[in-house]
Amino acid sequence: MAVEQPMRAPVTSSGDQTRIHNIGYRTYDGPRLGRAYARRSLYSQSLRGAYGLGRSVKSKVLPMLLFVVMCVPAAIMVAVAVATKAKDLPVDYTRYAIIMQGVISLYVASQAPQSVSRDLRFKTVPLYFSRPIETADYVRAKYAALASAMFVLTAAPLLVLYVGSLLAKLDFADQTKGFAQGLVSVALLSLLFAGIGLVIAAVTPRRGFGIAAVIAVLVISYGAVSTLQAIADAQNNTSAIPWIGLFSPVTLIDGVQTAFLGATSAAPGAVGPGTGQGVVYVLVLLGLIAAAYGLLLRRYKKVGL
């Protein structure tokens, strides 16, 4: 009985054009830089992004414009002091950031969402954690980057004032002391504002909502506290003014520098906290910074799952 054989497809040969390359899989034997390098890279990238560096021209406009707005008044004050041969600067170093708080609030409101909201919106956070970097590394890098960017924003005009005071031949010791006190003040302000901004921005992946929320928290809290302090001053209840100042980031920084950095209070009637109340201010300030860091850790532990 004959068995029918199955038909076979014809085999075609392409001659020398056919190549099979078996290169196999090779393990990576280069340097492994580890978590520290990844953390530094994320910090550097985030810090550059806070001023639009490495991004489109459109992304550079607002942060650079705010930086210029922060520095121009200081330059004008220096020019006036030099031209008039003034005996002192028109504004104390510790007072400058309080005066320019609107610009500072706008900066943190615009850059905090830019730092974290995009990662949340495009769900790239788990990709970070697939590398050696961990949740704490991500939070530290982002927090340090925004705080550093804000320190640059707030310390630059103080440097302009300091250099101008030396050009105007003002007292070197007094100006150096005031400049150092101003740097301490803006360093604390940068840590506090960066923490508040990042916590609020990390709640929503929508950048617009984050910007509005940060502005609302900073502006409304300051407006409410200032109003209550003005009412207390009008009713001659000056003892309540320092305690009311605990409930706004701006007045909190003002109270700390009034108590320990030799600043004049910006509160109504220039009523600031004494040393005892100043300790409470410092504890609240440090507590808010620690709470912001803790809330960010908790938030990103959930996001990274």
Given for the second form:
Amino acid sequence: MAVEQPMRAPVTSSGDQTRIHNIGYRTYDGPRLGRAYARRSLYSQSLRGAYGLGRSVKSKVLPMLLFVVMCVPAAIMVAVAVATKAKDLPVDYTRYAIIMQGVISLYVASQAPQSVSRDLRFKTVPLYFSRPIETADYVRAKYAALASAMFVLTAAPLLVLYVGSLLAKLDFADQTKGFAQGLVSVALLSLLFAGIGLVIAAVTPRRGFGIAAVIAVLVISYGAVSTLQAIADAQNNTSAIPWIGLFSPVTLIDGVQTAFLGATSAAPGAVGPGTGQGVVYVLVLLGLIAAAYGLLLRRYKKVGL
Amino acid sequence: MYDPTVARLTYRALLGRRRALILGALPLLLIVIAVVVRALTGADDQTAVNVLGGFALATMVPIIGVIAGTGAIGPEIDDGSVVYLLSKPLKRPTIIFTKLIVAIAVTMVFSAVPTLVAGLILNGNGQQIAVAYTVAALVASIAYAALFLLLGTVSRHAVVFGLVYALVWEALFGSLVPGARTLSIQQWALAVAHKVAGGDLVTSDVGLPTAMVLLVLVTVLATWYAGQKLRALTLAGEE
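Return the form predicted in complex with the partner chain of this protein as a structure block, the form predicted alone having already been given.
Up next: the whole complex, starting with the chain shown before.
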């Protein structure tokens, strides 16, 4: 394309020796995909990254391993239920995530810093914001991606249980209802855990420290709350148990699903919140999710510049 | 075998920045819980055992161990600044030993001291429970620090693997598979606590001789192997 176009410069003394060569640079005239496309790309890349897809083999190991660890107990339960022709599954759909909370916590602790800390550490955040996307798009894409990844992690074993229960010819209506309730519960859990993980991880550029901080918040709060609940139960102070449960993410989810999703509480003595307290639980849960989103927005207002 | 300069640098890396926040928040939470529980229920031996065993020794000590143990060397290897340390005329095992001492000291200060204070608040050291759990926390600090320091030299994902051991192996498998408890630092420390407390309040699944042998073995082997790993350390780029 390098068409030479000799041009005569009007005020040169040496005449023909001065030229401007058109070496064929062209402006981009393809489609401009815009902000929504960039946001979608960021979402899908982050979601794939949460399972190590498109990254090195080493970074696939942990998320895949945790995914398998989540699903294997469900498969075993189904196998037992089919083999023994049981009337019901050994574990409720809503209880499964509570039992496997250690694995879920590890997943969010390892993947939340992976998702945001490295962008901070290598100072690539300003590069994102040099594209058409804005702060809110980045936060939404990352939040949605991690929440989706967590939903995949927590819903997959429920799907295994559901398919298995149908194979074992358990009651269809009953199982479908339980499955739907379980899905709502893990969706809320995914949003809450992803929010907490991202807020903590977005503060530190160090991945290792982010992991430790996220796990400390999740595990320590649960350890403290369940210890206090056990003591309240031992003291026959059962009315205090639901109120204590407000202070850790796992017991919060447990309380919401006990109040509204037909679950039995995992708290000591199976004391769950009633409908009145359940409303408080839901409000706290939604407040926490909204607060996580707000804090992320605030954090990235500054960090992008 | 102990180099004061390395020790000073490690202390600064561990207690500077925001690490100290987490390290300080956990013991504070334990003491707050102890005060609340004491105010609600009064002095009760079983309650003290529940709080100290269920929260302090099972949750707090391992997490502080992970933060201090991997934090003593992990970030340096991670950002490559460890080469400046390695290029000094110091034996690699000396570096590891010094860092181990620092990690143990930090873990002990942030886990055993609050355990003692919480125990005293909960039941005023009735039946030696506070002292027993403090000794257990001290013993566990040594083994955890050595193990997690080794993890820090072996893997870039040391924190994750340390937490997997502490949470999945000790907590989850330990409660499901009784055999897993034999290979659990927490149970070894509890065996020592059982000996100190004497009564039946503090129990362990492992006998005292086995526990002592395993504790010493793990600590020595982990330290030795960490020294070997550091001798042949390859600095990998960020993935």
